[in-house]
Each structure stands twice: as C-alpha cells, then as structure tokens.
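Just one chain follows, in the form predicted on its own, and it is written as structure tokens.
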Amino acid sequence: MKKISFVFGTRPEAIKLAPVIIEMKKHPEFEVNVCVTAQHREMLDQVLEVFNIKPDFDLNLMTPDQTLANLTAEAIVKLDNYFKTYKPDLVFVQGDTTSVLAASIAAFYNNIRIAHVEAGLRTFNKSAPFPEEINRVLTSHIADLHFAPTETAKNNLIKEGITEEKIFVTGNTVIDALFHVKDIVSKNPPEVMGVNKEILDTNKPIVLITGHRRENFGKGFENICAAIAELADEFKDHYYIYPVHLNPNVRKPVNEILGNKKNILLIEPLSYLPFVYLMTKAKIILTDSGGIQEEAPSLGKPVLVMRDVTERPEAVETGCVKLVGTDKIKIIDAVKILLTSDEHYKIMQMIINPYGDGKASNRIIKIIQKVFEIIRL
C-alpha cells in the first residue's frame, strides 16, 4: 500500500483537493493522510465540513498579522517534523499559496515525491498575483508530476524546462467540486447569511463581488469600491452583494465606502456551499479571485476580472472572462454592458468552459496507478 499525503492550507486548495482525496480513498491500494496548515483557518474549516475530509495533521500555523516570512519558515520547520513522522511515498500540493511552497521545500528536503495539481499557470509578472506567481513558479521546479489544467499551462511548464513526459492535462479539479457541490445546493438550498431569502426567490438581478488580493489594497480596492458605488446608484433595483473578506486592508475601504448603500450588502466570508448557491443566483460576477474565473464559467455567468493580468488566459482568449483591472471607469462600462446588452451578455453566457468537463480527480488517480506501477515512483 503507498502512503500518500495531501498538504493544503487555504479555502481554495481544500476546494481544489477534495475531490482527488475523495476519489483516491476509494482505492484499496492507497493509504490517504491529510495534513493541514490552516494557513487560513476559518475558511478552511468550512470547506473541510462540506466535502466530510477530516485532517490527519493539523499544523495550526494561523496566527494574527503573520508575515510571510513567519509562515513561511514555520511551516517548513513543521511539515519537515510531519513529513519525517508520516513518511510518505508521494506529497500532493495545489496551486500556488505558502502552504504548497512550504510543503514542496520540505518535502524535497525529505526526498519524497511531489505531485502539483494545477501546475503551469503564469502571468510572467512576479509581482502579480503576489506572492503567488513566484510560489507556484519555484514549486513547478521542485516538483515531480505535474497536473496541468489546460494545454497552455501544460505548454507554461514545457517552456521552462520541465520534462513533459512528467507533465500531465488533465482538467481542473475545481470543476469537479463545482459540479459535486452544484447538485448539492439544487436539492436543498442553503441559508445565506446576511441576504434576504426574498431576493434570492424572487430573482431578484444580483451582482456578486469578492476581493482580496494584495497587489488590489490601497488605491485598486478603493477604485473597485468607488465604481461599486457608482454603479449601485445607477442600478438601483440591483442588488450588490459583496461577502468582504477578513483581511483589514480588503474591510476598511469596503466598508468605509459601501457600507452606507442600501442595495449594497457586505456580509461575512461565507462557506463553499451558499457561495455556490450565491453564484448560481448571481447576473454577473465581479471578482479578483483565481477560481471562480475557473468555475463561474459552468454555471453560465459572465466574469469581470479586476486584475490586470490573469494566470487563466484561456477563459480570456475564449470570451467568458473579460479583464477589467481596477480602473474605475473600465469597471462601470463593462458592468454596464452586460446590465444592458442581452446580447453582449449571451454570448459570454453561452461559451464552453475551458477548464474542464468535472472528471480531472478520476484522471489524476488513473494517472497515479499507472505512475506507480510502470517506475515504481
């Protein structure tokens, strides 16, 4: 039997993760332990909960205002005492935060293998996403299987030197959990706090928005806020409905600047089941995120990503995505178009998600069997 460990420690990796941990423990031949470093632990938790995963190893690394110098050395130094206790035969890390670098180093320090999910995305700006563009580019040089999610990453990866018989398109894994979650929610809506059940009755038009990422705070989430604002007085039988994340820098302009619109909702960070819910009510979603440019996609709804430059060209290139930076006045006209234009709006409806078809995780395990019994990985 070959031990095979998970390590993750954000709401994202879990979601990402919790199909392949799903459909591996369904094999005889695999022993699956999940280590956590609950480098976001609230949000983790609920994630966990939804998809029934309950950590092996919980590093507990979330403490208040954190450097990335501090979580960084600290996770290494635990997951090199876990990786020395559990001994694995193969580590699975995905996408891009701390957590995956950390556990990559530690990991390689320890002479055990790695296998990336989500390999090979790139914007070539290391200061965009930050400092996630540089996590994922080091971990792509660490690693030993590589789990692309299209054939640009795939050809990302080629391009830097990695060997392309260890590299392997396979589909996204958030697709997987998407579609899990999705059939969830149809039979038994959730409760999403903070909102009215009437205005997700009635369909009321919704525009979701989430934001958080760090080269955003300062004058990019006050120009996103701004424009929110302009458009909420426009739309007025529009609902806005923001769930602001934790982070103090993302909560102050938010709150600061929205906080007084009454078509405008601020609610707390919600866990992955009403999120899914919320975004199968939602007209359009406007967002900084990484993954929902990935999911929003199958659920037929269009994407304006407030970012300058993507890791996910190919919802870009395709049309189902379109980025808007944060520029006030890029943000409103292309809100407004959509809110206005059914014919702008169906065709970025109705265009195929690049990302996958929902059966990445069963790819990625077939891939594993076959690893392991023609090199005996």
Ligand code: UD1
Given for the second form:
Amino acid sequence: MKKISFVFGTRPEAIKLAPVIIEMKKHPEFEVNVCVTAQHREMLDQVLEVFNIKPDFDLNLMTPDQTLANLTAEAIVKLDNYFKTYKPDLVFVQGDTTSVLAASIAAFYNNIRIAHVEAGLRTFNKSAPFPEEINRVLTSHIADLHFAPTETAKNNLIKEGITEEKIFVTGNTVIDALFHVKDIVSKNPPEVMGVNKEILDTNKPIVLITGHRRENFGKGFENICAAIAELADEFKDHYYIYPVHLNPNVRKPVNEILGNKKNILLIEPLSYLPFVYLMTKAKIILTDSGGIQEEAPSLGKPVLVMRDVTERPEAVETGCVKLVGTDKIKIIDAVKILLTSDEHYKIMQMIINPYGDGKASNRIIKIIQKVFEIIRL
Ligand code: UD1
Ligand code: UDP
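Now that we've seen the form predicted on its own, could you pull up the form predicted in complex with this ligand?
All chains and molecules follow, beginning with the one already shown.
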C-alpha cells in the first residue's frame, strides 16, 4: 500500500484538497494521511468540518498576526518531524501559501516526492500576489508532479523549464468542491450567520465583498473601504455583505471605515456551504480572492477583482471577471456601471467553466495510479 500525505494549512487549500482526499480514500491501494499545519485555525476548521476530514497530524501553528518568517521556520521544522515520523511515499500540496512552500522544502529535505495541485499560476510579478508568486515558483521547481488547472498554467510551467511529461492539465479541484456544495445548498438553503433570511430573499441587490491580500494592506484596503462606503451611501436600497477575513490587518480598516453603515453587513467568515449559497444570492462580487475568481464564473456571477494583476486570466478573457485595482474611483465606477446598466451586467453575466468541469480530483487520482504503476515513483 502506498502512503500518501496531504499537507495544508489554510481555508482555500482545504477546500481545494478536500475533493482529492475524498476521492483518494475510495481507493484501497492508498493509505491517506492528512497533516494540517493549521496556518489558519478557525477558517481551516470550518472547512474540515464541512468535508468531514479529521487530520491525522495537527501542527497547530497559527499565532495571532503571525509573520511570514516565523510561520515558515516553524512549519519547516515541524513538517520535517512529521515526514520523518510518517515517511510517506508521496506528498500532496496545493496552491501557493506559506504551508505549501514549507511542506515542499521539508519533503525535499526528506527525499519525499511532491505532487503540486494548482500548479503553474503566474502573474510574473514577485510583489503581487506577495509572497504567493514566489512561493509557487519555488514550489514548482521542487515538485515532481504538476497538476495544472488550465493549458495556460501548463504553458507557464513549460516556459520555466519544467519537464512537460510531468505536467497534467486536470481542471481546478475547486470546481469539484463547488459543484458538490452547490447541489447541497440548492436543495437545502443553509443559514447565513449574521444575515437575516428576509435580506437573502428580498429582491434588493446584494453586493458580496471579500478581501485579504497582503499587497493591499494599508492604503489599498483604505481605498477599497472608502469606495464601498460611498457606494453604500449612493445605493441605499442595496445590501453590501462582507464576511471579514480574520487577519487583523484586514479587520482593523474594515471595521473602522465600514462599521456603522446600515446597509453594510460586516459578518464573520462563513463556512463553505453558506458562503456558496451567498454567492448564488449576490448580484455582483467584489473581491481580491483567488478562489472566488475561479468559482464565480461557474455560478454566472460577475466579479470585479480588486487587484492590478491576476494569475487567473482565463475568466478575464471571456469577460465575466474584470480587474479594477484598488483605486477608489475605479472601483466605484466599475460597480456603478454594473448596478445601473442591464446591458453591461448581461455582458458580464455568463455561466462559463474555464477552471474545470468538476472532475479534476478523479483525473488526479487516475494519474497517480498510473505513476505508481509505470514510473515506479
Ligand atoms: C493566507 C495565505 C494566502 C491565502 C490566504 C487565504 C500566506 C503567506 N498567505 O493569508 O496566500 O490566500 O491565507 O485566506 O500563506 N487568522 C485567524 N484565524 C484564522 C486565519 C487567520 O485569526 O483562521 C489571523 C491570525 O491573526 C493570523 C493572520 O490572520 O496570524 C494571518 O494569517 P496568514 O495565514 O498568515 O495570512 P492570510 O492573510 O490569512
Ligand atoms: N470562502 C468561504 N467563506 C468565506 C469567504 C470565502 O468559504 O467567508 C471560500 C471561497 O468560496 C473560496 C475560498 O474560501 O473557495 C477562498 O479563500 P480565500 O479568499 O481566503 O483565499 P484565496 O482563494 O484568495 O487564496
């Protein structure tokens, strides 16, 4: 039996690896072991609960307002220990967080092969997203198998000299997670903590907002909040619902600038089911999140991305995602057009699935089976 580790630490990694873990557990030739760094605590636990995943190892690393250096150093040391104890044949990592880079380095030091899910995303700008662009470049050069969500991602890897035979285009596993949850919430609408059912069921438009990128801390977030405050004053019959990320660098400006407006609902981070339900109820989504850029096109929701660059160009090219940066006026203008012009709204409102068909996990498992069979990894 092959021993397969899954190492992850944050909300999006958990959402995107959950379908792969669930799929792999169906195959008796694999012994699945889950190790969480708990780079996130509450936001990770929310996802583990939804997908009923019980970690075998929990490194419990999160500290309030943690620094990149501290988290990375602690994670490498503890993961080194984990790999020496469990000795997997292969380790799965996903995405571009500190947990991914630390797990890749620790696995490499222990001569353990690495499979990287969501490989090949690039902005080619090392400051945006910071530090994720460098985390993923380094991970690509340490990893042994690369599961690219799209052809664009695959080509990025090839240009960086990654061997083509080790790259597999599978779609993004987030769509597997989304499709699974979308069916559940359409049959059984969940409670959205902090939002009355009447608000969700009225015809008043909902603008859904999330944000957490490090490169937006400070001025960027102040501009974003100032834009939302002005929009809330102008469109008083609209609701602005903002599940606020637990990072204190986000919470401080958001609470200070947006804390006392009647039609702005600042709520706690939502569990995945209510969040997906809220996405289905939103008219537009204003975000700097990576995962939401991938999910919203499959739900037919226009997304305005509060960043200057994106590693996910596919949906921008089709027109349902638009980059608006963090300039106050630009954000206000872009939201206003969508809220007031049906013509503009319809152009952006299309259901497309550039990031996958919901079968990425299945493809990944089949490839892993072949790899063990043929290459004798
Ligand atoms: C991290 C990832 C980012 C990813 C994001 C997803 C890095 C460098 N950043 O950013 O790539 O897009 O997660 O959300 O890996 N906190 C809590 N409880 C939680 C989670 C966070 O209190 O459940 C607070 C803590 O004070 C923590 C801080 O947020 O120290 C920052 O968390 P961290 O994981 O370092 O950074 P994120 O901004 O969440
Ligand atoms: N999400 C969630 N609850 C929330 C906000 C987001 O479950 O309150 C989900 C969202 O659907 C997506 C993922 O979390 O799948 C995105 O996480 P985040 O924005 O924190 O990270 P990123 O994708 O930018 O790395």
